[in-house]
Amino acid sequence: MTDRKGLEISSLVRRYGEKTAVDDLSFSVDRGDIFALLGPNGAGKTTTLKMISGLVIPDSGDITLNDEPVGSARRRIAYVPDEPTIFPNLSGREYLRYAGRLRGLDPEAIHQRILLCSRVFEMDGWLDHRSGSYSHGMIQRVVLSGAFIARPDLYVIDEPLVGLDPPAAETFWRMVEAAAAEGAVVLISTHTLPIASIHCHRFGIIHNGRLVRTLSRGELSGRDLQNLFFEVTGTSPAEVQDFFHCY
């Protein structure tokens, strides 16, 4: 792979009234990289992902994918929100067919990719049931499959593991690694830091809308990512030893 240029974020700002949710944020993700965007609740992660996906318009700053403004590259971006939903009267298969048509895939390609996703995410027994009967984990499998079916240049995935059982979570990471190996850009926001430290190539930690640290997996040098997160964000778990003895 000679040209690794992928996602470029430059001086991104987004305000909601008087609150600055994202404040002069800049980072890049090369093609073939899996980048984890980390931060406490309210740090600006979801707003950033929505701006990259075109769902929220930044107040200022630039976002490009392979040197092209993301506004004109939306068909090459797959976005999975932190609370995915499917219209309850649709089956999972109908949702995936619709996702494939939106990407301009021909019917045979859609059919073959649905077969593949149904097999690897173990959806054969229920994919034709109405999604109103699905658990959260089942919905997550279908919506993630919709992203993989598209085979985009950029995956933007917010909290992908919520609701997934261990086999499905490991399948997700294998699919992500395979997509990156084919040259895709993968941007994931997650709170499961021990797992992210295994599978992601680079990490960006944001706090109060600002990027406070970037590092590669190699730069961890054996350090625990979760403890590093506490250190650079100034956060820590609460002391709870007296909780059950205070009344």
Contents of the next structure:
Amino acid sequence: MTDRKGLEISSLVRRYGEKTAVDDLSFSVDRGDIFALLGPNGAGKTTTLKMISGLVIPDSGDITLNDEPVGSARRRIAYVPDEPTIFPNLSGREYLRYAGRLRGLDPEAIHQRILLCSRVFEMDGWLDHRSGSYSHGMIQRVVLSGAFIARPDLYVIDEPLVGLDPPAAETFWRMVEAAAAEGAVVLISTHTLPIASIHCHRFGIIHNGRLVRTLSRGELSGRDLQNLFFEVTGTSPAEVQDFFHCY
Ligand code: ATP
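Mind pulling up the form predicted in complex with adenosine-5'-triphosphate (ATP) next to the form predicted on its own we just looked at?
The next block holds the full complex; its first chain is the one shown before.
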């Protein structure tokens, strides 16, 4: 065992029948770093995040957090899925209390952290309403708050920006930057490359389950992350100019 701190993923493999969704994936994220996992649709990002969070069992490979196998570090990991749901009869506050209790927090700490999250994500006006009445962005704010309330050592966040309005999105980045500054590991999957290139410290691009490039923000040195993405994945936007003249 090494004395490396942070998230360490080595030789991770996950197959679904004939399909190898994640193929010999290895990378690490230091404490204090925000790492963006990028890749085309179906590249294997969500499968990777679910394996790190314990929701999908790898066929092979190792995942450790601060030198401990993630299987025994679950309570120090917060996972936010790309399509978060809250039982519709629960209010946002009830959901957050439940999330806090699952983490073993005492009621006063839960109360204080909910107050803080409600303020920063501007939820005061509706946090006691049934979540069945919430918009997608409102659910996203509550579920992200559940992760921040837990104050985990590792944040695993799948597509955090979908549904968030511009101020909430900027608040989200400030929160993850503050969490990283406190020593947390932050792993985010996103397709919003221009924003990721501003806020994330390192980037890993996966394609067909394999890591095809990792680089730091410094190594980007002003290059456009989206163009780099197209280049290393061999993808590009379609030509569409004939579309509206062909019928
Ligand atoms: P997106 O950007 O579209 O969210 P992704 O990079 O998150 O994609 P994954 O959801 O990890 O991709 O999927 C990787 C591959 O594994 C895809 O080919 C997908 O069809 C397949 N896959 C994922 N989950 C399952 C499953 N439960 N059963 C069968 N195949 C699956």
